[in-house]
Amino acid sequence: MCGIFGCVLKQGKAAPLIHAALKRLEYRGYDSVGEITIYDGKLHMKKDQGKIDEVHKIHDLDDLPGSIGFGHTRWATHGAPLQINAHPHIDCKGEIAVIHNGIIENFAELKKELEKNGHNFKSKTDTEIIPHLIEEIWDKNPSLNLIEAVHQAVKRLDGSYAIAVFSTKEPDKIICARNESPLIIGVGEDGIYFASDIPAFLPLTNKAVIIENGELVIISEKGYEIRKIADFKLVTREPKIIDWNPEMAKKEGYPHFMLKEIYEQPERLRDSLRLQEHYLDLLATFLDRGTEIFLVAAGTSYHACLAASYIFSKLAFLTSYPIIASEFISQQGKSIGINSTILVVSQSGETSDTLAAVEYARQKAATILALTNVINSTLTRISRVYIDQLSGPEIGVAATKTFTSQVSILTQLAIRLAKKRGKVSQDEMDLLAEKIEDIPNAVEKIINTKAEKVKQIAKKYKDSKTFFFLGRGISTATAYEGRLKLMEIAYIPSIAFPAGESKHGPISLVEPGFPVVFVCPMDGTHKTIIGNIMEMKARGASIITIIEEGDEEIKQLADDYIEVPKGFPEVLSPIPFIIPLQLLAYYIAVERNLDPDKPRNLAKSVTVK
């Protein structure tokens, strides 16, 4: 999410290299900057919200001396991004300094714990506990050399994590560890580097080592010494030389940003999972209190609220109205009023429809509530409460992480309304719980498993003229998803339709090889679109379905299948199994030599009406 670079020189002046690197993770999306340095027994910080030019015509981030340094591209998911919240952040002592990309999960009961001792915070980041915590371990134990009150400090923290630190009783040293969130070495003749992309250094050296989940580094002008952080033992890694052109760098030496975020999404859900829980329990609350709730998005995020309507209806049982925004004033702007509460869905933050709707319901004095991508967007600042949806940027045009994150946080709303409400028995709430802890994996095994099948069945479709993407229950709103990414990356005309609709005239439409695609969870709905794959075959369909693993029902029906992990409760189906139709949207798309970064007539951000 976050971009972060730092190195350590043999000689020269680090502050521009450090500057250079930061612009070359300027993709990644960032609303703040920060470099500092250690120079003459000092840190030297400089840091501002907007953008690195811009920040760098006020302060001059070049003109920091010293050659050990390291610097920070923020995109804000604690505390708004203002000055004081962009990293780096320092100790109590102006010693310590750190900067930090992930998401510590225990981080309010550190503070308090720190706060208790003394210690005095200037941000609302979680990022600011980690310099105090080592510097609470090394005044409680003087003796301890950096690397090993580091070490200390990180076996304390929950959640991701991919931080450096250094402090000016050492200065000839950076400490990184990870946990989750990239960290990736860099060796070259004149220095060590470190960063979360290898597009930081790749000018500077194509000798790169990954570090890998709970393990500690220290960087110095002699080199690297990795150590387990469970541990401490000593790991062996020879750097490889990476042979990418700086676009590919990017892309993590995938071909197209789609595809690493459609792989980036067992990270993202777990991200979506480390939520802070005072604002889901504040939300809920809002949502109980309302008398009409209404559902407000555009495109992707319209179809994970629909997914929503049912997840808060089965859980919570809770009436929620889905309305797609640039029809909500329309549809039901005579009778929004104080009573209505408008949970508002938007990636951005910034699309136009839905900002009008946004603005319509406030005149009516509706309570706002949001969940979007990006903190200090047009829509976090008019909205009531809003939870920040931790996706990371997003630069593929078809969302792919931004509907499993949605779905994700919804669900875990539901689930907090359901327990208020009391409609949830604590089993059900205890199983709720494990599997969608278990999501990530989930997602993370059909990914790594299924796409090879589907880029099969693409080629296979790949001329197609027409799609039918049918389910029934909360799969509709997967299906919705799925033939979106076709007809937005692909070009190919598509059709979605709760499957019972199908008799209802598109299936007039269906003719040999006319290919239907089925989403079918072994859910309540499991008969009946059993019935509805049998009327489609009789008039000759191709049948494509997404069953459980071990469906041998479906998978005898279907003349293409793919399966996804089986056992996660009907309310977490359209996760794993939207995951196949992303990959199938992607790879029809590039089997048909189109880009599918950059779908003809898309923008990322609709924020024209």
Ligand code: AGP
The other form holds:
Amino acid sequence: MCGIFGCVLKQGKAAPLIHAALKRLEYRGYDSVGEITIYDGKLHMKKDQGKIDEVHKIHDLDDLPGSIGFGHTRWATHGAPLQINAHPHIDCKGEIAVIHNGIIENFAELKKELEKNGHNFKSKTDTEIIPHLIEEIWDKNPSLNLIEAVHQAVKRLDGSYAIAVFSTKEPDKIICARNESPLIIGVGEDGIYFASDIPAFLPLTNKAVIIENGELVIISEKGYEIRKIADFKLVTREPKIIDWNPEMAKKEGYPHFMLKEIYEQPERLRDSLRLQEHYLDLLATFLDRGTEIFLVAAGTSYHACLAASYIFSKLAFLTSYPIIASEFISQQGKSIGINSTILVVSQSGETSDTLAAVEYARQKAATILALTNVINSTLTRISRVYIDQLSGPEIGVAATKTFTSQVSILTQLAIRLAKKRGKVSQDEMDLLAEKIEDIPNAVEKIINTKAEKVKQIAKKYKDSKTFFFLGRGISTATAYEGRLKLMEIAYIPSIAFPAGESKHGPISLVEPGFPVVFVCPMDGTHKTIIGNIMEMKARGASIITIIEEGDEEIKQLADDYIEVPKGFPEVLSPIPFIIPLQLLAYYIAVERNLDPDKPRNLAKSVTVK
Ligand code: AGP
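Structure of the form predicted together with the ligand, given the form predicted alone:
Next comes the full complex, and the chain you just saw is listed first.
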């Protein structure tokens, strides 16, 4: 997830506006930044790795000539966050410049084709193929104009993109194109703007035009023109007036980053399904060879590992041991050695407990594999192989999209491992592949149709003194994660455990009105969890269930229920089933007049032991 912004001004310098706008987009990515303008028939570019303020201090991002330009703040996915990989990227002749937010899935084959035709690449990014592709098309068809060359180029791109292109050969315009990654036009008195989201240009204009998937836009000082990529037909779309205040603008109209990130999950889950074949295969090979596999993480990432241990076992018949990072050394220290494989999961890649466990295992010659959200984090530098969870920056202290993206990647890893081990049939593989592609839409449906009902349930239980969160099988992981969310942002002491454990002690806490949340997918645990519901009900507990659509049996037993789309394999259930629990925690916190983004005593990344 990156941030792009650009403008064509009637007069004045573009660079200072670009710099200020990138600062407003910094939450979308901040490991490298670049700006470029056209002036006097030449490209003028500054880019480097580092946060915007750091790069500005060294290069002065306001000091570029010209009234047309664009900029990019990066969250690395392909290519480490180095100066050479920072955007913009340019063609061989230094006439065409591009910035891009998204993932080009077929960049490897396009790069091979372009290299064969003599194009030289400097970076490791997927983006850099775009200026060279436009150059190639234009060299072969000099009669084309810029929009036509860009139009032909984008038709060859697979994957997600919001791009901006300009050329010294037509220095008065910028061409943008969108497929899945967000792109919005700002229509101002002094010029036309484009950005990844509205807050970037809101101080300049409140007139916004949303660009849809499969559309191209020509931006010039005269205005904007939208065309369909499919047939190049003109599209007319009037600007909408945006009435956000600056505080809301930072969260794109959401009251809190946490809610924004909950709503962002469908997009991030689509990203998690993109283009990591090579890394997934590599990780699967290491796991396949492993004689003992430990899954090491903290907090939410540990819950993703808990789910993964069920998934690896069910799909790939692989035994793996999820261990809380701070307990790893004392619990397993003696037995770790060259035959140990450690799969480490950490959104920040900087969690001190997790890094300490990794460092220890490395000293014992164990193989370290990692799943993280931050490329170039300490964890990526000390792992043998790592894979990106592609969630984009997570600002809310409570992890939300982190969990669902991690489970998505870990499930894809288990599928490849199962295939490598010949443990699943082709039909099962096809079903899993189809269902995992459906997950983002299912999450979108839950968020769009159930949020209101969750809000009502939150109002009903907001003053409860404690909650149980119970599940069986893989839903135990979902229950643990739902409990952590409620505890950390609503400050309600909550307890999660496998539902079968109730009668071994915890049930003594239950009295009339005691809220018990059950996570109940219609998988192999469905029958037994009904028994657990009954035992709680018999003691007067208030039964809140997360169930599949049409589960009449449990619906009858529940005091309150939230339905999620049915028909997903149990290994995927943590993703749809956690959404109502994220929303429940969020709305209870809001009902209790707490700030979900800044829970007391907590930090986003726990870099202290
Ligand atoms: C989860 O909501 C918390 N923010 C916290 O438990 C977090 O998951 C934990 O600190 C691990 O962080 P990491 O994934 O960056 O290692």
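Numbering follows the first chain given and starts at 1. No experiment lies behind these values; they were computed from the predicted model shown. Between two forms, the rigid core is defined as the largest C-alpha subset superposing within 1.5 Å.
Here Arg28 counts as shifted, since its C-alpha moves by at least 2 Å between the two forms after the core is aligned.
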